[in-house]
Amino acid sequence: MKKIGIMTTGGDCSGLNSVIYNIMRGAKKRGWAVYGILDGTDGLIPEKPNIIRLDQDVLPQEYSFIAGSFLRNGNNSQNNNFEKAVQTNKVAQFTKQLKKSLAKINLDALILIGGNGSLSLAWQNRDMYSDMQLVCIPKTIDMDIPLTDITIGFDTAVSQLTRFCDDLLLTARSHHRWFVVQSMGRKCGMLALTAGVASGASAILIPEIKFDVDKLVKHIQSSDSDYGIIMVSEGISLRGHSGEPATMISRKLTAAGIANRTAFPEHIQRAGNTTPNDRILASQMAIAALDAIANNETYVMTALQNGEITTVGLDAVVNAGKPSRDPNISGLIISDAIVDDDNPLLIAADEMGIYIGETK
């Protein structure tokens, strides 16, 4: 009987309950045996590792639904972790501790849940898990993962951050006045566009994009409405301004006479009934983790791409994209996704005269 440990590392979004439960009830049918570890590496720095036994009893189906993460992601200020492993220069006993931990539980594969920076960090630290084989799956919603279609959380980040949007447009109307929604996304402006264009928004600012900010100021004053939402990325900057991007946009407008307040979603769009897509490529990704084991491989991702699951190289994954330095771990480097230039939402939008910058 094999012995498969999950872990969820990184940012919480919706869909990870999702990916452990099918996880759990493929390996159920494989006759494997499936154990969680709790609060991700934070788990592994005791002596005794955290983790518990899944099953049915633990996790039913109703809870697969919700956000968060049934297993947490760590991050506890009292243990040790990556970040704090580099600012004291202890990241060789760190990695010890945790490969010390991981043989303990003894498993026989490990499947890791995370964004870019986990897996980069995986990666990067791929020596610990030399006694196992480890599956990676892609999760963040702010797809900014490269090599695969979409990431576990993203459909429904957009669903929260599109609801969020439609109701700001009803106060919006009433009071004739304009909302600067800031969106997250980090470096990647997927998240902002996707949400953005569903939502209709009158403008969509996001980092891959130069904008002319008083181009955007006279594309607001010469709109037919006199209210509506000017979405902003929050990985755009504006050149000789600091503060919060929404911020730096709401005071341009401002100052050019037009109403408007800022609006902040944050974690809203982590959180939200997992939508239906979500839970359908939390299924597929969940099966083809364990594929994956079953035919042993290591140190891969499990992707969609072109409409097919499939997984790729954690190597690739890392050298692909645009590389970038994390900002909260020294001598990390991840490698972004962005949208492309030729992305055929920024077609859509243009086309529906929606202000998205100078792509010209």
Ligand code: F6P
Contents of the next structure:
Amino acid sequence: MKKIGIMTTGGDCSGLNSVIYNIMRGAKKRGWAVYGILDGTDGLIPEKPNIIRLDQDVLPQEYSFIAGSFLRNGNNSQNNNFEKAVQTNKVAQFTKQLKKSLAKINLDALILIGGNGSLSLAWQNRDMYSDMQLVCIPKTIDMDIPLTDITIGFDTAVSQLTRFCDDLLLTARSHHRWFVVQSMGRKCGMLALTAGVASGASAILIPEIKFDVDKLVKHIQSSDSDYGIIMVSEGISLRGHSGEPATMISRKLTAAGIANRTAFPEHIQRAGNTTPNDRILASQMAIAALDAIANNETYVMTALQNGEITTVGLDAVVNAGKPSRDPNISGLIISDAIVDDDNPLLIAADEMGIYIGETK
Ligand code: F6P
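Cool, the form predicted alone is there; where's the form predicted together with the named molecule?
Now the full complex is given, and it begins with the chain already shown.
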């Protein structure tokens, strides 16, 4: 009988509980025991690691489709964590402590459900996991993890953001005005682009594509509508201006006489009941992770590539994207997937008459 552990790290998203539940279910079929590490790597800091045995009494099926992580993701504000260890040059000591805790739990394998920061961190400190198999499952609303076509949580985030825009459109029409909606997504515009197309936005600004604010203004002024959605990804910038991107764009519209308001869906994008697509992906990725363990794979990530579920090496993942600095852990270089120029959604948006910036 194998003993496996699960932990959720980085920002949460809807779909995490579905992954945990499906791992538990698949492991039970294999006769394996499953333990949840509470609060991500924070749960490994105490002398007695913070873990719970997972079974259907602890995590019933009806909790599997609600957002958040049943295991929690860690407490950023506490004093003893990776961020602090990096700042104080104590990573070696810190990971030694975590490795000691993992040895106490004595796992055959650990499934880490994380974003690109967590994956880079795990690879950089891979010695911590050298006594077990490490299998990662990609999750993030940002869709910025390379080598997988989709990540857990993205579909639900698109659904949440689209619903938010649909609701705003009703009040926008009543008052003949525009809403500048700021999406999350960090340096990747995929969430803004997808929800923008889904909600029929009039303009979508993403970090990957340069835009001309005067052309945006003209595009709105020449629209045959006097209300609508302008989707702005949080990663865009406007030369010579500072502050929230939606606010900067809103000011420019106001200066041109265009009635508008800003709207910030914020963490609502990480909430909401898990969509059927995310639940299906969660079950596929959970089973792929268990198969990877059965096949003795380690330092791998489950991935969906051209409709096929597979695994890819963690080293490949952390080297495949565009390097950038992790916003939470100073000095950590992460690898971001970004929206490519030939992304079919960009082409569709352009064909729909949505202003997407200066692509030509
Ligand atoms: O990476 C997920 C994400 O939601 C980003 O889209 C966003 O920039 C960030 O996390 C918000 O982080 P926090 O929850 O720490 O405010």
